[in-house]
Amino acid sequence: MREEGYISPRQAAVLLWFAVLPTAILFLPSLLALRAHQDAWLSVIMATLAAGAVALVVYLLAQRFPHHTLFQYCELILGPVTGKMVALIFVLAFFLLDAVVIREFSEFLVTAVMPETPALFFGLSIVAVAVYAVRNGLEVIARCTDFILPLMVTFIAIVLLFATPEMMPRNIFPVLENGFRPVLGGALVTWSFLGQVVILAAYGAFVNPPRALRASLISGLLGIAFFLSLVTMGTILVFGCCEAARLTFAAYALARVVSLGQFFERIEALFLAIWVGGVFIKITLNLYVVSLGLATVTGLKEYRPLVAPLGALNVAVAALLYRNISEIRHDLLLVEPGWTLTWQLILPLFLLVMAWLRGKRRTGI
């Protein structure tokens, strides 16, 4: 058995909302502002709606092979030989998303906070603790978000409540200036970080009851819509398209224009707590399933002895991708629409028109 714990429908939403939403709060508002300029919100609307053709594909997926992972239905639908292949990209494609997030949370720490640290360390600390967390499964996971999840959100709210002051109406107008054309190449660019829901194929085996598994991937979806729609509408409102554009980290910036009477202020350093909790778990659940396919792939009975080797290497291909935080948001900017759109949404759609070609089913298992 290569898991044996069981989430319920709630965890499993939990999870696909930190699966996304840390990375993108940080780095999406600026990549939108600078594509979509003011009307970065229409482009997050727009993600979202493409991001439900994944949601939806992955729910029919789900209904022919209950209780099977992404990794055990590739070879199902198409055969032992080309399944193990096509399982084998999926493989690889969740282990280089989490080469990317390891590097830009060590991007991050040595661009805003540690400039005299080496990134190596930032990324070698946290997955050292995310082995640690994977090794003892699924539920251990889900657990951890029991305690982050609150912080997060309640830190959220209170940096948009108290930017409020700050906030100036007249910079998301006028809507559609340019165009659609513009809010495409936004949808495109944030297309990359909602079509990330797709992770829900290879652990939505383990939600319980199976059938509730509609409501994990509407709930998440429709959470991390709404917060990163609240993020880039305010980060555009405070600083304007232009300025927010220019910045690295929008949403950091945006944490610390907050003051309050000039004794609450500087709650940026809080902002930095609690992100890194929520990057823990992003970095955690694609250790998780790049272990948990590896060994699927292999016909390993135990996932755990991969963790590991896999957490390491992982740092160093992270330290190898990129030179700098100008490599990572070009990389954003220019390639991730394009690949990701291949394993998370073409790939999956595929499999679906396979399976209902070939009458690939599974149920009462």
Second form
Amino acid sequence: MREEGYISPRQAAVLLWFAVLPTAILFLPSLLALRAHQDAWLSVIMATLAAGAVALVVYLLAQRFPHHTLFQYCELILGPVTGKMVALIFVLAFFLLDAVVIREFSEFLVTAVMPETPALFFGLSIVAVAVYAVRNGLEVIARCTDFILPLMVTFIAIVLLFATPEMMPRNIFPVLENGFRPVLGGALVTWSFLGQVVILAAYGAFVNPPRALRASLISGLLGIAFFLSLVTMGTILVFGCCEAARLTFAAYALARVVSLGQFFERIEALFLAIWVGGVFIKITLNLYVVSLGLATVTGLKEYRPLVAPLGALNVAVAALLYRNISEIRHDLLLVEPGWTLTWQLILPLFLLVMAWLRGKRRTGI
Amino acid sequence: MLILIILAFLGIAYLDAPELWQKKYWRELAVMGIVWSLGLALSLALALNLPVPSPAKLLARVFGPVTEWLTRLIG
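If the structure you just shared is the form predicted on its own, then what does the corresponding form predicted in complex with its partner chain look like?
Entire complex below, previous chain first.
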């Protein structure tokens, strides 16, 4: 299934940031503090190395099948029947991921900001906007990031900079107090967010030129690792690992401690606004990939008619998934790593090995 | 609530279905119809408080042990 537009390698990298960072920044620091204590930032670096393996697999697959999406080369590699089944697994996985993100978004707004509003309302409104954006195509989504990215980067910098008076260096010492195993445990939790770079296999086909995919994968991963470890380090430095583990939204709490000379205060409202923009991109990108994937698997001429019904189904599934925020945290800690490892690393690796064994490749258009 | 859900889903159908019908894109119409009716059925079931099993529970049953094993292996 072809799409008319192309995106630049830079836009692909930025989309990759938005595919991982928004929810990771909010949920990860506290989960990491729980698992890896003061070495949380080391876990982020470990997990980035592991995500580098996915990036490598994605890159090698993309080099064999330039201008083809993940769902298309599933069929090219495994044949029509098995290929469609594997592609359908990817579609379902991205669909569930999107539902989880929608639920995380609405639960955060309900828990931290507007406790009296029903969670359904938040999910409904963001998906309505996302449906509108997806129907306009990938180029439009990519151009949305040009607006939101500078805001997000500036804002993270401001929060970290103005929180420095509250930071205590002794909070991250001793480094590696309990050896390396807690760090690896933290890396496992981080993995379920960082592994989402596999989404580039789905929209990487629209990057022009295809050779530049390596640059966007590398800069995408490095950017994610940079911001994630900065924010994690910031929360650990300010709150210490025990307090950070107790705060559900540690990064949001970090924005709350910023206070400068009694007039620069309460900037968490700004954090909220920009974060909503980031999550909007994440939900939109996932919805786009799901619609494109389903259209490819069923052999449709265009994906646009599927977007609105899929969005509606997504809202319903998001409402169904969990009962409350603690179930989300429980799942992120105890279920997601195994599930994401299966479809984000093992399944693409299996595709690559099959492509090698069967000698499948497609060059040119 | 029920009426709102049905109205919303009719609105979603109105967005694309008439155009697809005119162009005679039957395949698109069929796939869209399946997704659409799944969404409608699930929304109605949730609104009526029917017991629908959560996919997260299913994932937890299958992949919970996997994660536990991985955690014990490395963490």
